[in-house]
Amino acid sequence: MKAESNRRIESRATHPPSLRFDATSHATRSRPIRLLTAVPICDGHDSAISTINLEFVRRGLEVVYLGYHRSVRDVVRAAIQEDARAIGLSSYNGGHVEFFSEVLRELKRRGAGDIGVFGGGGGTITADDAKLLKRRGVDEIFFAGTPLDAMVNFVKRKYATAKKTFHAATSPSARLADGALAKCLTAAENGDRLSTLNSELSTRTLGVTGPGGAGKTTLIDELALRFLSTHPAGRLAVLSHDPSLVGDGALLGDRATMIYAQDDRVFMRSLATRGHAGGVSRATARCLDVLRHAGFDLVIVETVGVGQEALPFRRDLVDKTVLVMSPDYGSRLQLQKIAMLDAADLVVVNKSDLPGAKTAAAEIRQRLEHNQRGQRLIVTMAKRHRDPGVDNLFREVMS
């Protein structure tokens, strides 16, 4: 397995990734506004930003929530990979002047100065602080008592259109930078023309699906850890999905629970389903095609939480599929109705510390044996460090 993986990486050195995306982001084209929101490092107050996130989503915005206790590097890196039009920061710890200012500096340093910055902090940010931050480039500071309508209206007015047109292309000697790749994915999501080169690259693709709450994101994060440890020169991409809600907004929250996705060898992008049923987006195949040609060794596609009828990876979308389940799926009768149990290559019973896990594993094993497809069942506890079940899963994924 290791020798094969090394050959893949050597192939990338011999045939470096080359991908061209001829697209222009026209200011007149109507597209959902994507924001990244976060709470700065040493600050665990997320009640305010959670309320604001939900209002943004209700009003049709797509919000990538990074979570709390986040560094400047985490915030800027995520905003670039997600191609966010603006970053919203909720700061209550008193370090707002330094943190906001450093975010602005890091955005400019990484060539992403077109990404806006706004935020607030209840009673901790004074009027003088706000004036200083605006002089430094912050678009707006909201004070305690500001109506949610005022925040939404400002965001919709200020960030209604992308500030910058682009023509992204790789050189034959360098990988596609995060910013250019992010804009390629945005264009793919919005239906712009894609032309790819250098199809000699062989990228392994893995689809991960299962009901909400089964632990898919935690499991993927543990797979990322094992990939980074066993492939010191390898690169991983994660394409995660969350549902669009009432008003066509979406709360894209998988990044908030990912730890190892912060590594520089991991590229993560969140997609909203935008009304498409089945667990993925209409643009998933196009975005996956972009990632396949961008030089990654492994691409993991995570669906939204799916139900009994969902078959999100039809039409050979990925090379291998994993169905993640928890022990509390219900009765044996309910088990017979889950369509993905017929289609998945690997089935994982996660949260094996819960009551009934052994019974669940036995019932699912019997169901898989009835299929007569040679499907593998693996029992995991993804929240446990160095879980041997996750080790087994990783070996199966990479075999």
Contents of the next structure:
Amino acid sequence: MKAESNRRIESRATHPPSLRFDATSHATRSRPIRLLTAVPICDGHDSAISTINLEFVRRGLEVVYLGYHRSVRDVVRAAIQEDARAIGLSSYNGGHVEFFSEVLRELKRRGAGDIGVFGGGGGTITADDAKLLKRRGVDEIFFAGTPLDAMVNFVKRKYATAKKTFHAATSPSARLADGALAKCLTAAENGDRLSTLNSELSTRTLGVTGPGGAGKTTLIDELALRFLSTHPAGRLAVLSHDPSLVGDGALLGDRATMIYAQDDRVFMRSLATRGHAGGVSRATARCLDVLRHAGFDLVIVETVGVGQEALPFRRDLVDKTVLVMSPDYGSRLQLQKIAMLDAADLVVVNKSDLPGAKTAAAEIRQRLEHNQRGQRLIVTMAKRHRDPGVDNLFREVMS
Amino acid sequence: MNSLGRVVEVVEAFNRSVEAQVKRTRRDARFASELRRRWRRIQAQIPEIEIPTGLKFPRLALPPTDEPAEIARYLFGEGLPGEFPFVNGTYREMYLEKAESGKQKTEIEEPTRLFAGLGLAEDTNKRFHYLTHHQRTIRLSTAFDGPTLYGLDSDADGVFGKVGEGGVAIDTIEDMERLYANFPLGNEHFSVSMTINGPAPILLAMYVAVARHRFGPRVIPKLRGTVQADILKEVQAQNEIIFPLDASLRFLRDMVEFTTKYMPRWYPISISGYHMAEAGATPVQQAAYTLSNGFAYVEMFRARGLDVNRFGPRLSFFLDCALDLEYLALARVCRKLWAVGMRDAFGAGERAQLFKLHTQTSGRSLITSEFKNNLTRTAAELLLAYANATNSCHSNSADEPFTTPSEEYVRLAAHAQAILLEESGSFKFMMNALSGSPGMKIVERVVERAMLEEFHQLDELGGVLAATELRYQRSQIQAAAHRYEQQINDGTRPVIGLNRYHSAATESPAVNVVRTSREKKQRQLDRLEKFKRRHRSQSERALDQLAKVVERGGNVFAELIDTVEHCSLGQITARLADLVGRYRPTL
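Condition change, the form predicted on its own to the form predicted together with its partner chain:
Zooming out: every chain and molecule, the one shown earlier first.
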């Protein structure tokens, strides 16, 4: 707590706020509870957590799922960036006492002791382990046979309100630690209005969209790898979207498939669309403003998987837009209906190893030439290590 | 059409041919009486055995019939034990006790195999020596700890707590040496199985290098054992994969090429459905995805120029056995589909048609509440596994939901097998004593149809690899897992002591939890540091040499046998990941 407030003062002192929020009004209103769930390092048992995630989402929670085989640093970094109320860990491979304890220590060290920790591991976590872990600060350990209902009810009760909310005086700046920035984003997501916007912005922004399954997340992760290696001191932000379900819950799973973006120089935030159609959230523009002011060199916005009619990036939301397609869009006629093909600056045909990729690239190239807007077409195979197509894309993005 | 579509075709053609033989017995009297004569001949050749109560029984149970149609259906559709299509078993005698002295000795394959791995290499070595006191032949089965499974060294960032937990910690060739110390690696009665996948080629390279140190290079062709190395099911279910799929498959092909050429007694891949079932797959999903993965490997190795009759006999399978009705006949169907597919779709000879199966009882069926019921669950599953003529079997310990099994429950698990095979009369006196019930036949038919339907589905998606990339098997398994949980929740799937006959007592059972102490973990780190220091001058060069082989497309496995002399597991995976990338997890 202390470190956090010191930092706040410091940031106010050295960086005159260019952007402020009106009030803390919305931060504690009844918004979906955000959780981060993960499976510890060297553990691939994701069956239980997948089932639990689905249940959480069905019952109205927003779950950021980090995936399996994740280190303490990755877990804590993600929980802080996502402003999760709690971390749920599913551990089946032993070493849980050390792992849970290390998560608690790392949270405190990073001034995020307000984030709760709970977990389970079937029968591998004994009653004695659970007692010890609870003494150390874990909120709850669920034993084998706990009904899903009991877990949902616990989480809804225990994490109903945020312990620490956004401070009105905080303003996004390059000096802001992940935790404070995350709180700003939460405020922005929950509808707090921004006032003055007056600073020089050198942040480059990139919008990435395309149908589900085209490989957007993989491409972004590969771009992250290239960014980190070519900008040794650079900072990257990723604002990623996943759809909310009818019951308000959402499974935010983009982090789970990312490898290279798990890095201290990458700030990633997952947004649920919360009923907003079109590929992004109502709060996307506000969140993007926050990130623009937070000193990132590059901010990438990833939309949900979109349909033919979607034009998710309204004018000047981002500097550059990329449409990612896979070769299996159907007939040439379908191509005529994809609105984003007229709007995107760059069009990527990913999965170039699939049959029909060459034809797809040729058809799309014709379509773009017809537009006469100087749109670039790039063919990639993002799943391949060091794919030259992704290298080209990265050059185009940074140009 | 993919090879899987072809498998469906040849199985259907096979079934038609069996039916044609059955019909022929009805209109061709000569054929019918010929068949009847053959049947009598077979019966006359079956030796008798007198059991301790004084009664005499035939050593092989055949259907009690004299009807040519039924005889045809049995001989052509199921086959005698050890005969195509091997529904009744891969070998003639399986678990039968040796015939009386004076008669010809029959070789007994000891089917009991127990999985062990805990703490440091010397601890597991001690456990192995303890376990083999109970066994007639030495067959070690090794479990590795989390860091080893993911190709990390014990000193990797944030893995300290995992060192030696749930399996043995292996970082270097020196650990491998300690692991199997004082065992006769090249002996024909010794075999070792390693449950490792992502880093399998590296671990097997360590094993080969250790054997070479201890017994000289001439031991290599004599080495017997299995390495799991089934990378497809890692993507589909278990998630222990380090490199991207294409690169992982390339390393696997290199290893299989090497063992096929130079280690003819080694089983370089154990095609596994166990982990799928544990992750939630239904019995049919488990069997169908496992066999289809097997056919995909066959296609892949053939494309590499390997002869199906050389590598085919070295493929083995690993399935779960739980309490669902399907397990009454699951392995019987698998043996048939594999044999018919290998013979008729891939032109394989008899030795490559055998579906050699290792079974493990279901870990998922074991629960913590009233955990001693797990002894009964495991016993019931064992009975099903042996009734299905599995070639080897591991029985889980009742305390497994809590911990690495303690010695007490390991012993009980081993004894459960001995009770079935040695104490009870159901398996040792008479082959096939339990096969062929009407229910078993019905289950066979239904399961076979469902499996072929799954093959068809995979074929439609473009084959196993395409379906895997589409996450098809994975999402099917997840959906099944979700359904299973819901069924337990709403009580449609009874679990005794959990959602039925639940006793009020909630205290946790007193089991001896096996954990690895901090001191031991630290000892492993110290050793690793010493190894790295000692090999500092050679390790970089060895890694560069390895990198060259990777880049010029040489056989990576052959090179790894030298690389492991100077480099740790983590050093090798890190360099390989630099070259080929890391596996990108899917949801």
